[in-house]
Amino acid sequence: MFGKGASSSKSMEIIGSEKKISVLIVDDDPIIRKIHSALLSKFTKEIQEVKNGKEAVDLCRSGASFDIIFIDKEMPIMNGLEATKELRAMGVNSTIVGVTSCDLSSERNDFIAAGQNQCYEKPLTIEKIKSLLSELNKNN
């Protein structure tokens, strides 16, 4: 499900949909952030990026909210699992999607236990994004 309302100054829109969404990409790798941002921009009008879990937590703590958060597992300062636990403890109800370079079968339980809704292997692809957005639209 999408989280409630986005307070980001910009909003995102799924092409062909009336639902405007906001998305946050959390990854320490600038190339991955750029790839994911470019892919998501085919479906949305707004994407915000940060480079670690602490920045994501601080952003949400400052009042920003997002419908979807794509978050890497392994990052310096605060990893994706720690950040997800902190976000959930703060009451963040965004859809949180783990994105990992590790084997999904070994990571999935850790992601879900931390409070994430889904997990995908890096890098995201158009097909993965379409599938996720389609599933989220069905649940709304």
The other form holds:
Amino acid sequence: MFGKGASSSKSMEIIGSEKKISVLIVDDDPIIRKIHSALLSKFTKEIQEVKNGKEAVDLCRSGASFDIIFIDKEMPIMNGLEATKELRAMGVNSTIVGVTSCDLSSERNDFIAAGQNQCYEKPLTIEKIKSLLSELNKNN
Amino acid sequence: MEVGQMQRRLIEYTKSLFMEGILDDQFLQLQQLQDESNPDFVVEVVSLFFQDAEKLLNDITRALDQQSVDFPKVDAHVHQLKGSSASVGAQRVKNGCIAFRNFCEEQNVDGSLRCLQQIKQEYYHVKNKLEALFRLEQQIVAAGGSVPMMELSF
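What would the structure be for the form predicted in complex with its partner chain, rather than the form predicted alone?
Following is the full complex, with the preceding chain placed first.
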């Protein structure tokens, strides 16, 4: 589980030195997909994108697996909370990170209860990804 | 105008957009993500924002024009516009959306219409500014210069 404290600022070290991480971006907003994909491409080349929770569930059910799944909250067809519960019910043990544009304090609990590891405010930034990766490194 | 002069002008112009609160740090984040493998990244993202914002502003205008306004629907559009504007760092549009959502909650038609006018103004303002910024960048490149990188703090 993630600690609540501030993460190490020496996280640059982990870039390139670790095994390649694979990530899945789940968001209905093409602007966010484009930004998050460019952002994550600074850290890994193994990036896939889907447009809603159902596509994420289908992709994982078909055998794909990811180190980290970044998942939006509000999406058509299947939202982030439903998708997270479904993925956990299927036994997916990826790190699932909620990315929301809503007020974090009121929603973090819902996210964590649904089985997510961490929750960030949209849009992600280089600093947020570095802090997340360094947390992941510490825990593995 | 010579290249050095245009480059200085671009830096001054970009700074002024931050000073006036038209753009925030998120725009610098986008500039940082642009590199040789992704040379038109900022223009592409901002173009997506323009398309999305104009569609949403039309949707909101239409929804507020109804006899009986469907406020949850208006609020959903405003929420989306808030997300899009936050993604590109269009700070004044984003702040306008935050104020707008309070009027949606109160189901206040007059307040909502005022907010809509205000975010339309802010949107066209930031659009003009960004287009001018991109033109200046293109002129520098056309004259054989490179676009100066902005510092994260100034």
